Structures are given as structure tokens and as C-alpha cells.
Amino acid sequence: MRILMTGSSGWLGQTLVPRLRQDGHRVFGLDPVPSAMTDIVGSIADRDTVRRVVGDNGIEAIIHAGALHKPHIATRTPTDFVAVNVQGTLNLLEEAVAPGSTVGRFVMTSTTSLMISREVRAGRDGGAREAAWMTENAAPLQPRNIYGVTKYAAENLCRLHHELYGLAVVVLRTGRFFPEEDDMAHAISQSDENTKANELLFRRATVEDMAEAHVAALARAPELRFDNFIIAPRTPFARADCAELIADAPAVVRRYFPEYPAIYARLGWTMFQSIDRVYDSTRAYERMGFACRTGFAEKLAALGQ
């Protein structure tokens, strides 16, 4: 297939342009950050760029990783996030369902970070007695900051133009996959790796599986026409444990994975006294056929080798 890839400079670009030119597709990678991954220099936010990147290389399917994400908030204004997330979507999409137009497919990267309240991230702190259990049915959908809201009205700009259109999308809910190191208030100071390690029980999964996923999520689309995932490892937790992860993960953890303690223990490491939310990514499993590779029980298992 002939891809568009938006957001090809940036660190899922990275990795899953290679995978999908692996596949034998011809991508077409747009950023506005030059790189060995992107073609064309432009932003989606930019409809003369977009209409001509869609209509000149007869793209046939939209891979839509391109964003400003949470730490642009720190640098960027409100009106530049609607700029990018939004109209830059409506951007891609119009193209996508234009008179002539050769899309038949469209994979928009989300974030699992629109389906969190300021009263989830709270969590224990907030007086919360057990643990979020979140999956893609969570409402309302309440997100904290101007990024989760843009990305929200994305997805629904996706939702709409399947329904007028008929045109077929998979949208991703991806769990953290980025390199920087945590913003959370209960981050690991001493390791960012300890950090990481911990999140793969409950949010966190590597740059490679959410790679896989996009390529599941493109061979899928039009067997699923309109679907909506959470991207994030097969949490070994069950709904019973919530009380207990936000009271004392460590026991709930230990239950699952005893050999952890003394793993840590030789590393230094420490795990979360509370964990506040868990997201459920059964449903990718059930109708996509996807499962991440790495969770908390793989890098264990490395890190005790």
C-alpha cells in the first residue's frame, strides 16, 4: 500500500516506519521536523500541504501519528494544540474522503491519557478507595488538560467521518511509550528505569509493540470499519485486586510475581505503594488479535537473568 505517515520524525515514527517499508509498503512520512523517516517537511496543519501529500502520491491509507503530546503544553498554547490535533485531523480526514480520493484506511494514533480525570490521577491522594479499572467503555470521558481534550475531539472527528462516510478507522489508545523520563508525582527519583519497569504492570509498553499494533490496526481496518482500542500490555491484575492497588500495590504484585521482591531488592529498585488506575486491554486481544510482546512479566524475567 501507498502510506501517509504523519509524525514520521518522532520516536513511534522511528520505529514503525522501517516496520511498515519491511511489509514491502510505500510510506510517504510528513513531519515538520526533518528526519531520515520523513519525505516531506510540512505540518497537518497546513490543508494545502495535506491535500497535495494525499491527492499527488496516491495514498491509500493514513497512518496518523502526528501530535503535539503532553510535554508541548509546558511551550505551546492552547490554540496551537487545536491547530495540530484538531483541525490538522479534520485536515486528514477531508482529504481522505475527498472526490477521487484512493484512502480507504485511517489509523489514528490516541492517547489513554484523555480517559483520565483529575479525580483518577489522584488517585489515593485524592481519597480514592480502589483503583481505576479503565477500559474503552469509560465514561464520561472528563480529560485534565488541553492535550487529552484535543485528542478526544479527534476521536470523535474519526467517529464522525466513518459514520457520514463510511470510511475505515481504527483509533489507538496507546499507554506511555515515550523515552523521556516520568512526570508522576510517585516516579521513581533514584531510577527511571525502576520507574518504567513498574509502569508495564498497568500503563507502560515499549516503542516496538506499539509499532505492531499500528500495523495490526492497518490490515484490520476494513474488516472492523470503526473500532477503538487500548494499547497497552495484558494487565495480570483482576478487578477484585483495585481496593488492594491503591491501598498496597507492592502485596498485590507480589501475589502475582513473588520472585519480584528479591529481583528488587538486587537492583534497589522499589515498587509503587499505590497504583491508581489499570487499563484493560482485552478488547484489542478479542477484535484486533493484538497482544503486546513485553509486559512487567517479560522484563522480569530479563532482569533476573
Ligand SMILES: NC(=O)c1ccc[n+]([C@@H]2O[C@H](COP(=O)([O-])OP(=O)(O)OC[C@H]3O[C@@H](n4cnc5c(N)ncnc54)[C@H](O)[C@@H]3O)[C@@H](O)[C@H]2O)c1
The other form holds:
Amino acid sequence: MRILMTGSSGWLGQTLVPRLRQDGHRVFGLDPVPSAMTDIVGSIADRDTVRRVVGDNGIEAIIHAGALHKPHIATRTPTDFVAVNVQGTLNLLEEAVAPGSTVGRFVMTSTTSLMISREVRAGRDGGAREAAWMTENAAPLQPRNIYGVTKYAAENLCRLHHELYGLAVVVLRTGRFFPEEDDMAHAISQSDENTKANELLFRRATVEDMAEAHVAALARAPELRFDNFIIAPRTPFARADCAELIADAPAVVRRYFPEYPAIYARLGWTMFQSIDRVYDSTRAYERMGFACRTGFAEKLAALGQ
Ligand SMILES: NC(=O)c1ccc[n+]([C@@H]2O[C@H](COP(=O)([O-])OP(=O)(O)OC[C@H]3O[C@@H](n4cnc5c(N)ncnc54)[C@H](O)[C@@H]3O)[C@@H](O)[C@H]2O)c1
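Given the form predicted alone above, produce the structure of the same protein in the form predicted together with the ligand.
Let us now look at the entire complex, which starts with that chain.
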């Protein structure tokens, strides 16, 4: 397939572009930042660029990962967020359904972050009595920052273009997969690897798994027509664990992974005392046949060797 991938110079793009090329696809990378994965240096906010790239290259599928996201909240204005995440997405969708377009499928990289309200984020310290069990049906959505608000708007534009024009669209609400250290690691005196291992329990996946989720969505888009999936490792937890996850997460983790305390003790690692949300990726498994390969169990097995 001839695929346009936006955000090709980014962290996901570096893994996903070669992965798609390995499958024999012709990938056209579009990003304002030059890199080996990017063929067209430009912005999705520039309608002429989008029109040219989609029209001139016989694009059949768009994977839309280009965005301003959480790290940019401190450095970019809300207007920039709207220009890139909302208008940029609209530009791509409108060119995808324009007369003569050859685009038949569209995969949008969204974020689980748009499901997290201030209340959920405040967790136990904010008075939560149980962890929030998050599915795609979580409602009402009250994103807590401009990143979430603009991603939610972009998701809605995708839905609308499916409804109005029949474009096959799959939205992937991905959990975190960034490689940088999180501020939280310092706040709770944990090493970065310790923090990331803990997060595999409920909110993080590897970039390789995220790339595979996009490959699956691209393949299944024509049958799915429109769908929205949380992408995170299959959770080991049950809804009945939610109260205890907030109050005493290590006790819950010990029940499912009795070997974890010894492995963690040997490494000098600690578990989070409280887990505030669980992302349930059952729908992606049931409807798209996708499951992450690496979760906490696999990490623990590797650490235990
Ligand atoms: N990294 C995470 O943990 C995480 C979590 C949830 C969702 N996501 C989403 O995944 C996608 C990819 O994230 P990433 O981690 O690779 O981020 P990244 O910042 O490494 O990559 C994003 C890319 O988008 C590009 N971009 C910015 N403005 C653009 C524009 N106007 N036109 C075209 N491209 C533009 C950037 O230059 C960058 O290369 C984003 O949509 C992000 O919202 C990421």
C-alpha cells in the first residue's frame, strides 16, 4: 500500500516506518523535522502541503501520528495545539475524502490521556476510593489539558468523516510509550526502569507493541469501518481489585505475581503504593485481534532470569 505517515520523525515513527517498509509498503513520511524516516519536510497544518502529498502520491492509507503532545504543553500555545492537532487532522481527513482521492483507510494515533479527568488524576490524594477502570466507553470525557482537548476534537473529526463520507477510520488511544524519564520517578525516588516496569501493569506499553497495534489497525480498518481502541498491555487486574489498587497496590500485585517481591527486593525496587487507573484493552483484543506482547509478566520474567 502507499501510506502517508505523519509524525514520521518522532519516537513512534522511527519504529513504525521501518516496520511498514518491512511489510513491503511504500511509506511517505511527513514531518516538520527532517529525519531518515521523513520524505516530505512540512506541516499538516499547511493545507497545500497536505493536498499535494496526498494527491501527488496516490496515497491509499494515512497513519496520523503527527501531533503536539504532552511535553509541548509547557512550550507551545493552545493556538498551536489547535492548529496542529485539530486543523491538521481536519486537513488530512478532508483531503482523504476529496473527489479523486485514493485514500481508503485512516489510522489515528490518539491517547488514553484524554480519558483522564483532574479527578482521576488526583487519585488517592484527591480522595478517590478506587482506581478508575477505563474502557473506550468511559464518559463523560473531561480532558484536563489542551493536549487532551485537541486530541478528543481530532477523534471526533475522524468519527464525523466516517459517518459523513464512509471513510474507514481506526482511532488508537495509546497508553504511554515515551522513552524519557517521567517526573514521577524522582518524586517517588525510583529508578526510571523501576517506574517503567511498574507502569507496564496499567498504563505503559513498548514502542514496538504500539507500532504493531498500528499495523493491525491498518490491516483491519476496512472491516472495522470505524472503531476506537485503548492500546495497553492486557491487564492482569479485575474490576473487583479497584478499591484495593488505590489503597494498597503492592498487596494486589503480590496476589497476581507472587514472585515479584523477591525480584524487586534483589533490585532494590519498589512498587507504587497506589494505582489510580487501569486501562482495559479487551476491545482491541476482541475486535482487532491485537494484544501487546510485553506487559508486566514478561518484564518480570526477564528480570527474574
Ligand atoms: N509517546 C507517548 O507516550 C504517547 C502516548 C499517547 C499518545 N501518543 C501519541 O502518539 C503520537 C506519536 O507520539 P511520539 O511519542 O512519537 O511523539 P514525538 O513527539 O516523538 O513525535 C511526534 C512527531 O510529530 C511531529 N509533528 C509535530 N507537529 C507536526 C506537524 N505540524 N505536522 C506533522 N508532524 C508534526 C513532530 O515533529 C514529531 O516528529 C502522537 O500523536 C502522540 O499524541 C504518544
